[in-house]
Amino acid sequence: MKKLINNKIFLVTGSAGFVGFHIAKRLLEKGYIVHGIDLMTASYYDPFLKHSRLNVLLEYEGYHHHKIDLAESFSVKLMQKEIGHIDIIIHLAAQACVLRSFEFPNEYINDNIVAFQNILEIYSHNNSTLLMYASSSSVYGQSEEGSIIKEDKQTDLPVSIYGATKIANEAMAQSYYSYYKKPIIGLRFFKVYGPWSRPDTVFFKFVDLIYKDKPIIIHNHGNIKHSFTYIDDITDCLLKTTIEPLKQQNYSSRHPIYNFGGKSILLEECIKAIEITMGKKAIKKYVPLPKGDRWYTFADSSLAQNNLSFNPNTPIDKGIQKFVEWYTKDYISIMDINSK
């Protein structure tokens, strides 16, 4: 594995999760030291997938894992004392399944809000130079068809508890930023997909069901259109932002928050791409839109493109092809091992 070439120390929360795993792995490949935090629980999918991600990270010399609950202040303080200095914090840990947030709201408040406060405390009282945290397109609530979502769109009408927790995160980050005047960047992700993604995400569910010759459930009777974003486009940007000096920005009033969304595409087009890649037709079942779900997003990511060199250029057919290849070659093997 890559030898350590840089003493810069990163703290990545949710390091065994989907996005956290990818950014931690990319940093390790560059020779950086990464302290990962993940409690290794997965309430809504098989934790064996999280352990498989972790096993990949543990192969790198620079990775150090901390299995703690970020909502427990005492554990977080002990972990901080153990690590010592941290240069950059990338906070990606969260309860992320949107529809599930109405079933278990207490979990979402605890893991998405209380835990984030502890991260803000670490950052504000440490010599760290940057905090990046995951927000979500869910802060925008429902969008009108044809509307393009810019960062200045109001964010006080969430349609899920999950979205409400992310709005709270942004307000909390702003209050800490206003007081401590340290660089903080919010990342509003739009429908991220790719290898190692969570089984509750739409492309994973579709590929898994088609592979097993089971019907796929399509919400809103097929009238779904979202800004799907390939994971490598995000990690390329985050890697560059954390390693290279940031452009001069005005930190005097509001901390920057960016949309990270790819091209808005009809879900039916994505299904066609899956069918072509898998060489199988999907068995489709159309249903109404569930409460708390959203059917339309169209991200304007020009701010991130201009300030952070975000480049969401992976075509949907190529991104889906890479995901299907991972699912059929790697994921099936992972689950076969788990079943033995």
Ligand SMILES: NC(=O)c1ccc[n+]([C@@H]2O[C@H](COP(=O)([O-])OP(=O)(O)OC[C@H]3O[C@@H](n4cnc5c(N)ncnc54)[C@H](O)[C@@H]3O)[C@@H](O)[C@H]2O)c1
Contents of the next structure:
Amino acid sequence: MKKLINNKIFLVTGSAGFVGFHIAKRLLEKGYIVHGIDLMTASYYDPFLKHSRLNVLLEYEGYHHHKIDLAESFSVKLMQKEIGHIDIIIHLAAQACVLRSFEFPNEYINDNIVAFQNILEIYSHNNSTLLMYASSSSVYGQSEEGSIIKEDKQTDLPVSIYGATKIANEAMAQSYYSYYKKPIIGLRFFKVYGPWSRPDTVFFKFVDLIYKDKPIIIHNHGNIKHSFTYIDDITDCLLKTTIEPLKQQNYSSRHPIYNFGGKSILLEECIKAIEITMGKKAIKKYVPLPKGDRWYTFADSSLAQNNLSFNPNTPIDKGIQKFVEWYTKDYISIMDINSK
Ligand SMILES: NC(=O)c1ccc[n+]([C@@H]2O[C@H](COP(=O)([O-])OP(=O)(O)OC[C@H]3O[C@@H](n4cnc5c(N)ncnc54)[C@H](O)[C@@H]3O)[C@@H](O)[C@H]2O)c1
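Could I have the structure of this protein in the form predicted together with the ligand, to go alongside the form predicted on its own above?
Zooming out: every chain and molecule, the one shown earlier first.
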């Protein structure tokens, strides 16, 4: 049990998810009170992993879990009444698996759009001082090879329902921002990876399959390049942004939205780093790009670097090493316990 030393109250949604777990844990380590919301459903991965993350959070005195559906406005209002005052809301709950979004579009509309509206409502009608919400690089749709993505790139050509819901989130946030004039910050994450990450993400799948001596499936015949972002680089920045008083900024007609992307790296280079770390060669199977997927992203994150001190400086081999260490030590034993 860790001692409580700080009184600021945070609401972190999706707290048993990958990103939410990391930010909630960092806040708890600093002694803050965290109310976490997560429905703990299976969707695209084994909820046992969510329960394992939650067990870590529950070790902290300052953590309070609310297993509610954010898409149900009644439950959200009731929870807000129970908690009372909230200083800062970090909204990360969503259906996050891009390729599944054409299969289950209703879930994406419900959990990404309806749920976010409920969050915007409680934020706008209480005395919280900041709302940060997860958007995604998917708002940009397909990018041309060699192009560098800045925040002002057009966002009206999504290639997935998932991307469309994140564009809708940004528009909803903007309308609440312009009406209520309360600070809101949008975070466009680019391929986040690291310990405790989602089993449906590319590095997780590769490490898992290589560990089990099974072939890895490489999309777009290997021609894939993305801005991969190490989780601690994001949580370091979010922690600073939420804890330090926000610099007094002039009210602007647009709410700030930032790219959060690491260096753009060829997937084949990442596979090499995985092979070296695991001391094992991958069995590779090359396939075309699935519909609704993207093969190239290159984030310009200089705005977040300048305004929020975002510093995506974890080298890919270091980040992959940390992930592989977690997978081989912790994840394997978590899943062993699950299978008993
Ligand atoms: N991980 C990435 O690479 C990445 C990239 C871009 C954007 N994002 C965004 O960041 C956020 C966090 O992603 P993640 O990787 O941690 O995903 P995740 O799936 O691990 O976490 C999301 C959590 O939200 C919860 N949730 C979903 N709908 C809910 C509802 N209606 N009520 C209560 N809880 C609900 C889920 O149970 C899950 O634990 C998401 O908004 C995602 O779209 C993530």
